[in-house]
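In the block that follows, a single chain appears as structure tokens, in the form predicted on its own.
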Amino acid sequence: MSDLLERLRGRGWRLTAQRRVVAEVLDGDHVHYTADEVHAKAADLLPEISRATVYNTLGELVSLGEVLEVCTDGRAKRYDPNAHHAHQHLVCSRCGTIRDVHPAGDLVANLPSEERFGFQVSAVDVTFRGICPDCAAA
């Protein structure tokens, strides 16, 4: 059973089919799909599973702080659900790929008091841009 699947269960999330379709397709590392490739990969497991179920899955996922929307340079959004390990994304300017990344280090201690001005930081999202291996060999 995936982190994710085992997550839901364990807030009591009801599985249908449809939900759990929709969190086996959202299981693994590096996974950042956007909705309609959500649907297209719940469709092939489920073919009945409807676009509206999946957004409205996904909308739920996210409320619940299970998985993470990712919205970079204005492309559609796509959902992380490795939303409980703490983590930056790597993104390729060309064609949009998201990669997990886990800088060294505390990035919230290693902002000095004096670039916090007054603010106490509770969380951090970085962004690291460049071109994947694709785009760069293309």
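Having seen the form predicted on its own, could you now give me the structure of the form predicted together with the DNA?
Just this one chain is shown here; partners and other molecules are left out.
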């Protein structure tokens, strides 16, 4: 994720300790933390970091296209650092676990033009729902 920090510095981002730890927390695959989870994990590394800064930083990362916002339920938004590989999400209806998945085909093409109501359709968010192996076993 340090290449991310370099990229952002190149765009004029000031590199602060707070931004570093937020970026560090978001490193990894299948990471989908809420803002509060990011704050808790960041506070383990930098105890005095504030909630406001975590929200600010996440918002900036989203605006810059480096992180995706995901809402799979009506609760807190989740933040997905896997923004540079198009993907969708598979969510366990019981425990809420989220996996990144890669459906086949062109999903936007599934929408016939007579169903587009004159919209310029540019993107599609897909959430597959089901029961994960752990919940199915329990």
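So that the term is clear: the rigid core is the largest set of C-alpha atoms that superpose within 1.5 Å between two forms. Numbering follows the first chain given and starts at 1. Since this is a predicted model, take the numbers as computed values, not measurements.
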task = For Trp13, state whether the C-alpha moves by 2 Å or more between the two forms after rigid core superposition.
result = yes
